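Below sits a lone chain in structure tokens, taken as the form predicted on its own.
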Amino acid sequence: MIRAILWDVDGTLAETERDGHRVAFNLAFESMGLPWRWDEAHYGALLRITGGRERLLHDMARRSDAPVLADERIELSRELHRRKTARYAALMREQPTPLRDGVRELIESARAEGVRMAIATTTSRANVVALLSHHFGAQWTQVFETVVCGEDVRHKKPDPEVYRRCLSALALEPNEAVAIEDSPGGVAAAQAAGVPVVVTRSEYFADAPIDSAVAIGPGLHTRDGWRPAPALGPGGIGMEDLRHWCMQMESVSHLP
């Protein structure tokens, strides 16, 4: 029996990266008088690196213009994800980016049948706060009543700590939950710690190599193009799919 689902945050609950964390970094780097800025293409790539500081990290090892020394990298990514996330909350406020199709239907509808909702990321904690107070107001925390983010976990997805962490703070066994991701690392995480996954492709993972998941599909708005084909019914992903998968357990991939 589903008891929760465990929700992603970036590409699962919302397009965030793109116009969101990307601009918020580029931002950073501009007010601190880099010359660095992050395209589409670029930041794509290194959004198969988890982590903000981890992205910057990574990005500065292959830089020229960057600092030598590993301590003074370190400092200036502390910094620049500090700014970034600044950024990233004042972006939430004036040009919020929108829930995706068919994650608040599946959200309420959850709830009503008691289904308890949490937030498994590796995003930080400002971030979460910056885009869900913004959805679903001041007491959005009584809507996710667990919510674990990168401040949490020791190791990030694809490290299945932040699901285990989710499961123990809910009590759950993992097969009395279930996850939506929208990344390949994600999807590891989850199935590492025993969850099984529905992915709902996004932008940037939209041909992104899945292994294992229960179900691979375009959104939570439609009940067109999913593998497997969801159960028979009218509208979006419902809780009837999300059983009607896990009872299945048949895992899909999608390898190129």
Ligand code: XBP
The other form holds:
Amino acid sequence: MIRAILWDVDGTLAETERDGHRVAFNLAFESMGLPWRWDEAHYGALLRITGGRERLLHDMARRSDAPVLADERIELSRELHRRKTARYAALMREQPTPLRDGVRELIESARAEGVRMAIATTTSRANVVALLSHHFGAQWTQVFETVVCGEDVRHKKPDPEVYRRCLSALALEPNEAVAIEDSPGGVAAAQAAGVPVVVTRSEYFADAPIDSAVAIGPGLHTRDGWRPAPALGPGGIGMEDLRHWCMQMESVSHLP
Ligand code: XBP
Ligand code: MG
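May I ask for the structure of the form predicted together with this ligand now, the form predicted on its own having been displayed?
Following is the full complex, with the preceding chain placed first.
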């Protein structure tokens, strides 16, 4: 029985990476007089590093014009990430990234059935607050009762810690929840925590190899293009589809 949906944020609730986080990183570089700019393709390659500060450090390690000493790089990454986070919040106020199609509908229909909502993300809490308070108002924490972010874990995705913490806060077993994710790292994290995962393909992970989800499709707004096919019915993806996919997985996993 599905009692909760555990939502990934970036790429899943909204396409925040290309025009949100990437732009905010570039504004942070500019604000510190650094010539670095991450174009769309380079940022796509960097996304396999989960966590913005970790991404910065990874990129700096490959730049000849970055500080040589590790301590200096860490210090610079802290200041850049602080600035980046502030700029992302400003961007979300000025030109907020819309929710992906079908997201609000699934949240509303699932809540109407008493299914609980939670956030399981690598991104910083300030980013989640900026995005969700815009889309769900000041009362957004009444929609998402549990919110586990990058700061709350020792190890970010693909480590399962974020999902384990989420389940523990909800007092649920892994098979009482379903995760919705867009990236291979996110899928790996949910899977390692034992949570069934549904994948909505995002811009940056449109072709990423993912073989271990209960279902993969182009977005929650449509019933077309999903593998396996959703349950019969109209409209976008709903609770009956999530149940259908999770039950299929259970029946498969119980085969000898
Ligand atoms: C996505 C991430 C984050 C964001 C940037 O997390 O990996 O690092 O790109 O946010 P998810 P920060 O898909 O799990 O929501 O700079 O705050 O890390
Ligand atoms: Mg994501």
